[in-house]
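Have a look below at one chain only, the form predicted on its own, in structure tokens format.
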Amino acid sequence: MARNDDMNQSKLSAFLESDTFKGLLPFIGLVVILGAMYYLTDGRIMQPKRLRLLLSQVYYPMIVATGVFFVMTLGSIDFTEGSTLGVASIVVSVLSFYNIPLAIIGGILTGAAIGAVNGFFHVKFRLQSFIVTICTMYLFRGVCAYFTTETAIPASAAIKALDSDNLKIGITVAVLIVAFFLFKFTRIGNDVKAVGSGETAAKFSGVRTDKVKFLAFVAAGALTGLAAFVNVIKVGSITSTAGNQLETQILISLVLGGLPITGGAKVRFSNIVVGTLMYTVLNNGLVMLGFESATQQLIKGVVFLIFVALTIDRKALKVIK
């Protein structure tokens, strides 16, 4: 009898450590958090008005998270999303008075340029990504503050008139479809996973690692620039706080979605969608429950730590590149 108990316990332990369980964990977490918030708010979180508000907070973070997903799959990290969104939003707002397509292109190119700066210093000077992006985060946050200190920068009435759920859903879904195709059915997905699993081995297998890393940062910046357009049509004017703490939100969202912070072959595209939804539901639920900001941060920090502990690949644990 004791032997059977030991065998059952061993099987349970093996299942909990398996990739299958870790793959299901984010979906279980989303259901648990959604159920808990539904219960604690007496169902108010699922009311149509509240759901629409919740979805309005998903669009541009999910676009940004899609770009950062590729960076983190490399085993790298990017802390510049917030400052990039702020600077790109300024460009979009200014150019919106001339031409809407020009404003969109300007935002994308601005984000791509900032991503190129990150990628250049990371690849060329062999600096760890978190060091590079922390430095550029402060640099571009300063640029954003410089242009918005005295007054908010307004966008044109034409761009604000585009504020509709259909447009924002369309842009977000289009980004997800294209990114999913590239990640799942092209060499791009294999290359970023190969670099994340082991850069040296990837080089020997023919992957141009420096090019892959550089382009991943450029793509992440470009998508943040596109997200800036979605942000501008939502808020209508840009202040110095634009994109504030966005980098933290994206990092937490992806880890909550099950993305291993070490990157590599075990990442799943669903990490983006599940993680962003989980963070938004958790954040909105805590606000509805009336918790103070400090308490909200404490709770989110505890949840974040739990998911890191459960999803981290200890066999491939290493310092972030």
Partner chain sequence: MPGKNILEMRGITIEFPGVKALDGVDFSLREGEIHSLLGENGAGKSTLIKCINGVNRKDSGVILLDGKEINPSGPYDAMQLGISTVFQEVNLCPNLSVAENIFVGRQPMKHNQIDWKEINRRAEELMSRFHLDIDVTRPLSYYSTAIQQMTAIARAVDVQAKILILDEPTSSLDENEVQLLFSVMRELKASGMGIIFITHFLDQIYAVSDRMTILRNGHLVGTYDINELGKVELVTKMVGKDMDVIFSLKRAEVSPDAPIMLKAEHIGDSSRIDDISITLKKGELIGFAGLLGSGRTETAEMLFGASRAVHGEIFVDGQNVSIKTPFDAIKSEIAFCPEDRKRDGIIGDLSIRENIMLAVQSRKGFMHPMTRQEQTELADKYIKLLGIATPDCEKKAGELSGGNQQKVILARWMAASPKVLILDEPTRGIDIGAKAEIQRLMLEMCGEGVSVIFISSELDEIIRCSNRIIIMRDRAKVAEVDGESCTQQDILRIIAEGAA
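Residue numbers count along the first chain shown, from 1. Predicted model only: the values in this text are computed from it and were never measured. For the two forms, the rigid core is made up of the largest set of C-alpha atoms that agree within 1.5 Å on superposition. Compared with the form predicted in complex with its partner chain:
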Second form
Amino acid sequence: MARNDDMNQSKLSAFLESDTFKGLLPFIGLVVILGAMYYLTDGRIMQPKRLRLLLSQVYYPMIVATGVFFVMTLGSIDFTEGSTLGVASIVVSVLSFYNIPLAIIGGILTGAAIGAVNGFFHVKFRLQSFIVTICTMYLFRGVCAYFTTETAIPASAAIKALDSDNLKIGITVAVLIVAFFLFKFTRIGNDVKAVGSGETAAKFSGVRTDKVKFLAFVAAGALTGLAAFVNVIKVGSITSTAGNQLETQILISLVLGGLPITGGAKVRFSNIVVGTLMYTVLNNGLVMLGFESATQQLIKGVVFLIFVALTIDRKALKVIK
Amino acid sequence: MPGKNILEMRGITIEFPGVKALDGVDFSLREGEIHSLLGENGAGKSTLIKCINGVNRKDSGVILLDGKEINPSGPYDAMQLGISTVFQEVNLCPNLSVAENIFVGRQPMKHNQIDWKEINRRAEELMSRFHLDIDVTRPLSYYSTAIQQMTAIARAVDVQAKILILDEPTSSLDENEVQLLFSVMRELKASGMGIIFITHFLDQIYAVSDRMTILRNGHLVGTYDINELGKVELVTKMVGKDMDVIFSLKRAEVSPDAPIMLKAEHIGDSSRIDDISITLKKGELIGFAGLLGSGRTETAEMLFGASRAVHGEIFVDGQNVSIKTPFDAIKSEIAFCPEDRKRDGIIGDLSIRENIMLAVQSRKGFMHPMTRQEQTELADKYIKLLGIATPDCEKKAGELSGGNQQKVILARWMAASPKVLILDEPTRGIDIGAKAEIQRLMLEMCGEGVSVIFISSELDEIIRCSNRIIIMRDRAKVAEVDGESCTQQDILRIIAEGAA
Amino acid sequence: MAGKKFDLSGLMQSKVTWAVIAEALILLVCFIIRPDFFSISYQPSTGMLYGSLIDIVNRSAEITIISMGMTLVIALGGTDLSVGALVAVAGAIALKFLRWDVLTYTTPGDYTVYPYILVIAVPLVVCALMGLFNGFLVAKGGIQPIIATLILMVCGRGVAQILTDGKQFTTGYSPFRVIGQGSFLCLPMPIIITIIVVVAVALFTRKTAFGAFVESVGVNPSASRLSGIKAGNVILLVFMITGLLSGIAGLIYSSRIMSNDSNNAGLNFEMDAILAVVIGGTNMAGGRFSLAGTVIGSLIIRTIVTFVYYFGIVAEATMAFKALIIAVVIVLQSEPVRKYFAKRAAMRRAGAKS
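Give me the form predicted in complex with its partner chain now, not the form predicted on its own.
Below is the whole assembly, all chains and molecules, this chain first.
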């Protein structure tokens, strides 16, 4: 009899430890947080106006997170999102006075170029992505500060006129669909996962690991560049704080979404969407509840802690490349 | 009726900083042949195959594939040329599925998309060719090492290889699995594939190969037909000296009234080991025999506190001790050389000196440090005693060969002067010379009054060294036999039938 | 002869050597542009030495102190992102105790509300406990260090603000001023504190076996555990030390400005500390660490900043300029570059022989 209980218990704990359950947790978390916020704000968070505001804060982090998702699947890390967004936003703003398509392309190319710098140094000089991207973060923060400290850089009226939910939703959804397709149905997704699971193994299996790593950083940069466009049409002018702390926000979002920091095969595409939504709902809810920013930070930290304690994959305790 | 040569290598020389890893080596492989590559660790076997598949660049010499010169730039390039390699450490991604592992890097496409159905279908087909009926969509880590190994081979075979290189594929397989692998190898051979086979198990070489090539210190000793050379001659050629030592080892002498050093009563946890009792006398060596997964390692880990026993009692030298962590075990003067040398034993980036002093130091605690001089003296003593091949004790332990790494770990525990020493597969994957050395050291320690538990998959060495042999099966002790009077057949029969 | 040459090429492959060379080069450039860069003068009125070099060492104190702990964390194969936030927490607590009830003590002056010992001790204890919390999450919770410390990085500044009700206090209490602005033996006090910390950490790691244990756990945690090292305790201790050192840095920082600044105190310190450690030759993957290298790494970072101020390069570009030079140093230290130099040295030797 006792044995039977043991069995049941071990079955339950096996289920709680299983990948299926771990995969479900972020969704449960999102529902719980959404439910809690709905309850605490008496449903105000679901009012159309509020919902619009909430969504408007989702677009560009989600686009950025999609790019970073590929980098983190490799088991690498990218700290440059914020500064890339800043620099790319400046380029978009300046070019917006000439030609809007040119501005978009300019933004994407700027981001891609910064990503290429990261990828190049990471791959060619075998430096940890952590270190490379801290350096480039400082570098491009500096560049951003240099251009924006005295006066904010305005964007053209034409580009601001583009600000509409439909456009922003359209871009975000398009990015997600394309990335999902690439991740799920082409070699790219598999190769990235293989590198994250075991670089040597992937290399010996014929994956061009260097190329894959380089491209992932370029993609992360390019998508951040595209996000810069979405950011510019929303805010209209670029100050020195553009994209401040974005990298931390993205990192937290993806971890909340259930992405293992070591990357590899256990990543799921849903991590991006769930994580970004969870972060934004939490953020907005706390603002609506009228907490001071300090208390908000504290609550965010606690939620993050609870979440990490529940979801983290304890078996994957290796170092980040 | 020998087939034509598909691969010819002439005058291959590879230099690493400071050493010539290969010096003018010739090698050839025929169509439909299994060709064993032999030599001690460091003889150049791995370097040679890494030269064929492009991991290492040769400094001079030519490689001809079907008469055409090739210069593969890496494993991928070699694969395109029809040369597939299954590396020593299974180089797969444990958390991708079996099917994904087989096709990673070359997924079949349909309408620009990965064709998952096709992948899973073909993976199943391949595995069934190896007589394995498994769910290929499960993650690889779900399956045993043997199946992981088969997956690696399936992957290598599926790329339409002309040449298949198997680097120590059998080191973690049990007897049935080895037979399975051999039958697959014979089938592949019949289809005209040339197979290069590396192993440390001499019996396996004779069981499956057609020819063998022996390397020593980067030089070619010779290529022989399999029935041209007997075992003893083969070993002599490999190590370059007579190997009488190995056959002249003597069992430890245990007087009947020797005190009991270790007594474990009914230890177990509910999941891994049910209930096991062991007694070990002072200066005695007992062997643990049984298949992989029979509970040998689990028992050892429990005795050492690496995994926690839920019930049962352990007595060391008559004292009832509570062992919950390795630290407790070390305090009770039990030592343990783990099975996976790389993962659990050697601390690669640290020096030999630090690796050796670690257990002594950790027993003292960090607030009572040994001086640098004490450490060096200790390390030098054991380097000399164990014959560790190194210029000095400051060399990184990770740079040593497998056998020497094993000796360093052994030294770590000998320095801690334990009462009980548990050795889990101390001789796996190291060459014959080093194997004999380790067995000799083990027996010498018994002579000095240390009690030893010796776990090995190689029955002959267990029988050669043990006073008593505990046979395990399905996570329980099924029999205990006398080391002197039993034979391999006896043990195999007990393992198979589950009772004495 | 041959032995000597070999040593030289070994030196050229060591990362610390490159760090020293880099620092020397930057100083050389400074010297060429402004020969008085190295001049040090004595100011009798304050009893202190002045000069750019003194200033560099003085201003690098916070990063040097924090990076002593960070070196150990990185040697374990981890990172601590929370150190900057802890700097803010330490400042907040200290100022809170100095000016407990701001409504009663309306003007800042040369007084403290709570005993000075508490002003110093409580921030240090709290920071050490926060470090212990990080260590607990890593050692007992099995959470990756980068994520575990991200939690305090996110909410540490919030804690600091809640402690001070989001206000910025100032103080004029002179014993507190001594920590960041006082002097001892003609040297600014932060330099003295830095020296004490560096020596203490060096003694603790190298005169006991603690350093070896840290390296061992960093290289191979599983093997270390099986060798009897209590890896969990090593991790706890290392994170606690790092927390404590962040607290010391926080006191120095807030004493310099005689105020607390929850938003900006210690901003980006975690990044600077990590860079200092890496420039100093400790590998992010864990294992061997070099405290001396870290000190040089920290000095390099500060020298660059001083260089920028000193030569009037636009202040906004400081960060970019700093990043560029650090990038060059790190690239020079990278494995491919060192291998290239090693190969060239070998070829030259071979050439000389034949």
